[in-house]
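The chain that follows stands alone, in the form predicted on its own, written as structure tokens.
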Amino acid sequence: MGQAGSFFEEVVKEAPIISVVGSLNVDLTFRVPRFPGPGETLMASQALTAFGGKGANQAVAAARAGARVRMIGCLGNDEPGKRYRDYLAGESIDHAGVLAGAGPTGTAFITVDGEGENTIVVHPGANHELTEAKMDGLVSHFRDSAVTLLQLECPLDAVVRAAGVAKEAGATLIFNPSPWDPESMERNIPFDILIVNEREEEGLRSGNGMACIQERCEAIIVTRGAQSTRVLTEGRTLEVEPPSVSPVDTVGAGDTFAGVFALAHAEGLGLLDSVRMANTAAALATLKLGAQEAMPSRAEIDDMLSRTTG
């Protein structure tokens, strides 16, 4: 473990470069007392409308963090696809990678229930024309860039490219399989961090491929949630401790999670002393409604991680 300071040291130097390739979509989120069930009806005490995708949720938290950040991904050619454009530019994110499909934007229709857990559904209207042949128009976008972030959102040959060119460019390339792909593990996708939830990891166990995954990567980091979040690495299993705090909405924090040890990564940080700066992140992420929307700015994880870090 570093030491606390290590977290706070003021070094003069340019900010990283984070190529994120992911989905870009519009979220219509619902918070209600409890899931329906089949064939029911509840009425939500409130409805909110936001920008997502897990892609842009990632690249959003890396950059309130201090990233610079690449978004590489698609949008529809309609209204809510341009007010996307003006609000990555607002989060001061490189768009240039984001191309306009013919279909609509994609859309998440997301339920939050009492006590802070979440479903999801997605449509992925413009995500799903990211294809492998417009990846190659894109390789400008990993020059220079310190990671590679990728999720599945998007059509799993144009990750897959994206992974191949990523690595041509000497980035590190950091996966986060979900919404969880059996077939991803298969492809021999060249990264050299996994990150994934419980459920995804039984997904690998199931799969007998967890061994071999281990041999061929850096780390696999398990999140789970209010529970220490576990890092395999060099066939040991560490624990990190998160925060302890009462959630409001779990929406995006496992994106938060992801953007900031990106960006940690990035900067240097040990491995356990990423995983502790994301835990942190994520944690303050459940604290309010939505996802972008509660992801917190680097002064915030900080200060939450002087108050936390001994």
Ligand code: RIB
Given for the second form:
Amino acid sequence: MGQAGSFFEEVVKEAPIISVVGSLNVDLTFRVPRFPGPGETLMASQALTAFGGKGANQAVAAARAGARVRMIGCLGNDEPGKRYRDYLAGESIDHAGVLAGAGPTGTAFITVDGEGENTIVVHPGANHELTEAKMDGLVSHFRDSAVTLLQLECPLDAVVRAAGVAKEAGATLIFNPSPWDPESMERNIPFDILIVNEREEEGLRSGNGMACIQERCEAIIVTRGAQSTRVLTEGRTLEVEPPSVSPVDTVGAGDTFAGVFALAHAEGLGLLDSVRMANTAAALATLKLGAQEAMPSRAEIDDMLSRTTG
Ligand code: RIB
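Next up, the form predicted in complex with the ligand, please; the one we just looked at was the form predicted on its own.
Time for the whole complex; same chain goes first.
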């Protein structure tokens, strides 16, 4: 296993380091006029095979926005896994913390309808080989990270262990509990900031844990697509309007938000300015089919920010 630390020598040294623990999938995306019903066959007007997975999406979003990123996860020891490693290197992402599993690289089957809404089915494959014990062997990949980002497409026990390791290393912990698992709120994950979408927020509220979760973290951020993003912090609810765009595909928009928010926070921007930057990146990410295809560079984010915030 490669040593963390040397990978970034040729990348900008001052940029903050972000560790992302999470899934890496190959996404098969089909554009359909509407979602198929049971037993129905539909013709897709467009098909795309591209790299995805919530963890890797967040890693790519943060790297394109200017972070030095360490990816921690598990790919299959197969052709898609090898291609994914080359691709991560091309995005200047350190993948020495990505293990090679015995199972196949994770796959996601995605349909996107005429409104840009989607359904996703994931076969986790090697992603589910990331265990608590394996996380203990990856401690060096958390070193010097300003922020560690976590989601829930890898086994919960591994995520809980990663959170502990990240905290011991002194990082701010940003947790995006997606796909939603109510048990994750009962495991005392020491997150500083929680990022949820509306569906996940409903889960938080139905578990009756919203108030007590608010007490134990700096902020809960609720992304709501084209509607204002809610920021629950210090007993108040603040709102940040996203820029208006005509989305083609919203897959990966939430991941873009999380990755760019992490970078902005690590750079020392305040909560609302970080949300503004993340909203802008997420809006830009919806303009093409595919999770990572339209994820913007820092220059593209700054350009849109300067046009939309005056
Ligand atoms: O959040 C979008 C991602 O969810 C897709 O890239 C897919 O791989 C699934 O993990």
